[in-house]
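Just one chain follows, in the form predicted alone, and it is written as structure tokens.
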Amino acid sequence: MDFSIIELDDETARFRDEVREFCKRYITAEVLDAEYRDGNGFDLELHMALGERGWILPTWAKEDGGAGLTGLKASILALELEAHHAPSITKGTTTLVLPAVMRWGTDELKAEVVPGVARGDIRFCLGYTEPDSGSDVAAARTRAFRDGDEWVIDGQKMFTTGAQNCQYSFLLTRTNPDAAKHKGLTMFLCPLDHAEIQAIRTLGGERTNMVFYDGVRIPDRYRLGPVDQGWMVLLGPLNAEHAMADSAPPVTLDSPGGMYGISAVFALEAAVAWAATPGPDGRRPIDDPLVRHRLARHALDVEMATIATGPAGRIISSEVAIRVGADLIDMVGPRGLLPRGEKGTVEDGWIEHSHRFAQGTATYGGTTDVFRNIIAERVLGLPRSAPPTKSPS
């Protein structure tokens, strides 16, 4: 593995500076305050400004709505947006779904939505989880039945993050209730005009949603892929969300701290700044060998999460985020629990926020137990896990 520093040529360095100026202009204190308060994972002005520059799909050709960036420049863009805490959850779900739309959507559907995705005025959310199925995505009960040239959809989805920001949901439905669990499923890019969206607030401060589909009627052109073969359509975005995309490089420049370990990155940076600041007695916490030892240990944890990829990286990044957040609060003391905006807070509350956010990462995108099963079955070749059977009484 090459750990050498990447030297930027003049043109690439200018691009980096351009991105930094962009971030200063659009990721303001007001934007961050709104994100902290509302947890939307999205800012419309920022998103549209990204679209204007082709930066929503940065490596796409300019004639297709992208910016034609090299891989290095696209990584610089992602790194700077992340370093400036850009609200980006909705952009992430949109670009996660787009490859499935490009592969399975009709030409008519792609003409309807793809240019808008590049511009920024069309966005997608994930319609997978249901109240009774949790991480068992294939147990979906949301029903879709055909009525002439239309489909009628009835059901409910849970934890549809970003639905309030989106025009379409990448919706998993059951079209054949008599088929085996992974059969009889059909995917739609379902317009959200007639769905009912209700907010859910999480411990981590994010907003997610319940979405109700009560007799929602959509034309057949919104179907993605063959009827009853939706699992095949779903697998691409699902594997990407599970950090198993075939096209992903071994280590991505745009994912410091792993999938969720970025919260530990921010918490560690805040703790280091706290430790380097003299207290009322004039002494700096970092001058204490024990503080240096704990910070160094967490720096190693974060580095481990950074280089761990795939399902293992998903587990490690979550566990590192939880462990680092808790220990940093223990080290900093009561001030570490003060949230953003409170008097005396440490580094604007990033330690407290990161600790709170980390708790949910063991669940997002499938629980860490699900990822352990993925490793066991797909990497180690172990037999599929099965629920215990009741012993005869």
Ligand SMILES: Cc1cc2nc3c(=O)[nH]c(=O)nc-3n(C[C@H](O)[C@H](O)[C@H](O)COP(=O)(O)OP(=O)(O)OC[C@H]3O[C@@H](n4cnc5c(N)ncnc54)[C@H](O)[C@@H]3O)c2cc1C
Contents of the next structure:
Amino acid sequence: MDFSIIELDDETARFRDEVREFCKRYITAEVLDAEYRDGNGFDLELHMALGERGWILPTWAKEDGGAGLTGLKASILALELEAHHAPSITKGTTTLVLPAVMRWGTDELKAEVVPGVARGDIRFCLGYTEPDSGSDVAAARTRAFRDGDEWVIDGQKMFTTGAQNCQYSFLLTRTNPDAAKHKGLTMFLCPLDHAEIQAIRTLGGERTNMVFYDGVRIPDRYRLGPVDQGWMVLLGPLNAEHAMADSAPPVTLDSPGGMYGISAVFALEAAVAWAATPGPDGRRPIDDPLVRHRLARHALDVEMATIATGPAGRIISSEVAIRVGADLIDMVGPRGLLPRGEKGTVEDGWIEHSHRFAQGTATYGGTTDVFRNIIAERVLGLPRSAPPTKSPS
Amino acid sequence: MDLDLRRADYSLSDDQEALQAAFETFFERECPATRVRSAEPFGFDEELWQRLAGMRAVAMGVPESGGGDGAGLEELILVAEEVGRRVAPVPVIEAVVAARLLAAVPAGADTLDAVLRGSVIPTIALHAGGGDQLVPGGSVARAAIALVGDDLVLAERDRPPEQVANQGHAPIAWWDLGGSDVERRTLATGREGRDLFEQAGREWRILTSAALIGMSRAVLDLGVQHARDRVAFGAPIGTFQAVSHSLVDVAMSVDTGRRLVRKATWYQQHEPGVHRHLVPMAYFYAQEAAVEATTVAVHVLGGVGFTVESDAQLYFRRAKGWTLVAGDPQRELGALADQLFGPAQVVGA
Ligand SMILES: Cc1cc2nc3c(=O)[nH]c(=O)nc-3n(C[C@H](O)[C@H](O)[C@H](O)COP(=O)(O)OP(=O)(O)OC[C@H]3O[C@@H](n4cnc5c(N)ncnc54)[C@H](O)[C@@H]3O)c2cc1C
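Mind giving me the form predicted in complex with the ligand, seeing as the form predicted alone was just shown?
Following is the full complex, with the preceding chain placed first.
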């Protein structure tokens, strides 16, 4: 056990100051307003500025486009970006896919995309989900047909978040419909220039997309891994995405459950600030036992979201965010409904936003139910919950 | 927003792992459920207590200057978790907290010697005030430390008061701290006395939290085993998500609760002035988790779970039975709020 303060040496402290300066300069009010309005999960200027400093792949060596940061510095960078609300979804999906490209891509493909990823001008999104398959990822039906040295892609993806910001999709396709479900899949790093992208808006304000692949032709070099063995290729990033919910980051700093718990942390901070400010009657809400007791409970839940780890971290942080968001909005009363920028809104609308935003966290990246199945089977060793093999008569 | 850069290392050292393994083995061998049952309704097993003394369970928590082994709370929570896991009928948590308190004041030296020799079991009266109160371990203890007015007092009796029957079959008893059958000595006064008493209360809460995590883990194991073995509608009941997911929720509370207890423990031991809300937080969470865990286990075990034959009910009783002596757990949230938000201001007062 060790929760002691990490004393920063002068050089690391200077690095932290530099990161803070960077955040102030690039994560401006306009950037945050645009993110709030458009939900892009991305800001081009910020992303390119990160790339310029090697901060998209911060622990990579400088000669490979990274910044050669130590784990501690990389954690400082990540925590500061998070604390400043940096839009980061597209950066996240890009760096999630990169290891699969490094592992399975040909040298030619790597030369084509990797330097651009580090610079910032090449970005990847995740093309798993389809209209008829989500939790059951391997049920994907988007087809890829071989035609000489090329592949022809036909089908539709749902919820390809950030496609509008990306040049390539990490695409799950079916190449052999006659093989067993997991055995006829092939992965591609599919260029998006010939795919059609249509926006989907969400309750949380994020933008995601439908992406249509209508006879899209791509050279074989965009294939990742062996034909029909896409499941194996997919598992790396899929497991990494599942672990992204792991709130214990590499340098063992407590952090609020990545993107899942963070909305609860911000909403709770906003609620505590609101409660400590006297209202029109001169009383502070925090002195009202009903408010005080609930805030204490929420502080406990948010702490749990922060310290939970592994698949439990994914579930707890998401469910805490939902529960806390729903009650904080009650607590502040009618003003809780007013969004950012409206007259009389509470604390920049964080609470209003959190109540909507949190809901999605239980779904994307694998639903909380799917994660409970994972814990039941892999941690508790319970028998697999059996789907009906025959249709009920 | 300034970020406090701190380590978040929840792991055990090699020595701590060895200690944990030793007590795990000890309780597995010495304290099967049959032993817990045979100690009912009194909640105390003299022979187990003697053997535990052989393991230096109480002495280890006393500083070396007081004749103990100088272990810290980090080690004591490992013992407490194993105590809870077997719901062992021994008041080790109360005794170790009281012994540490005795070691902190010169006036406690004689009684501490008697404790280390094994002739006296000490305990702590958790509620400040001088009157009658239910004291954990009070039906086997001859010495109880209490806060009476501004004085930290050692109350001693020739023999412990009678146990009162209680849902948890815990060794609790009424102690009349002002009564004629107790002999009182002042250990410390004023600020010092209050601080020592508060610290002891915090230590009791931390160790009890660890025991509650142990209880939760034990009933989780009972539930999981049953979910694998029991067949209904042609399938193991663990294939039904209503069953498996409720067990998963318990598993999450156990793992996360244990992390919270370790974090609270570390601060209490190394930086007791910082993040003081963590102790009431850990205690509240652990008791809530134990109530949920025992409720789920009783339910997953079906009708049998509700019978006195089931081991799950041993735990169910103690989830409340080992905590309520400290009062309504919801009050812990009040303590937590005071630490986090500062004391409430009463308008117009
Ligand atoms: C904002 C947002 C962004 C997203 N971004 C991406 C992205 O970038 N790329 C991508 O590929 N996908 C993305 N997704 C899709 C997301 O991964 C899926 O929505 C999710 O996996 C659930 O799949 P589904 O929507 O098809 O629901 P379904 O799988 O149909 O599930 C419906 C309900 O049934 C439950 N359920 C399903 N199976 C089980 C089971 N075995 N046991 C218990 N309950 C079960 C689910 O938990 C859910 O409550 C995104 C989704 C959202 C909302």
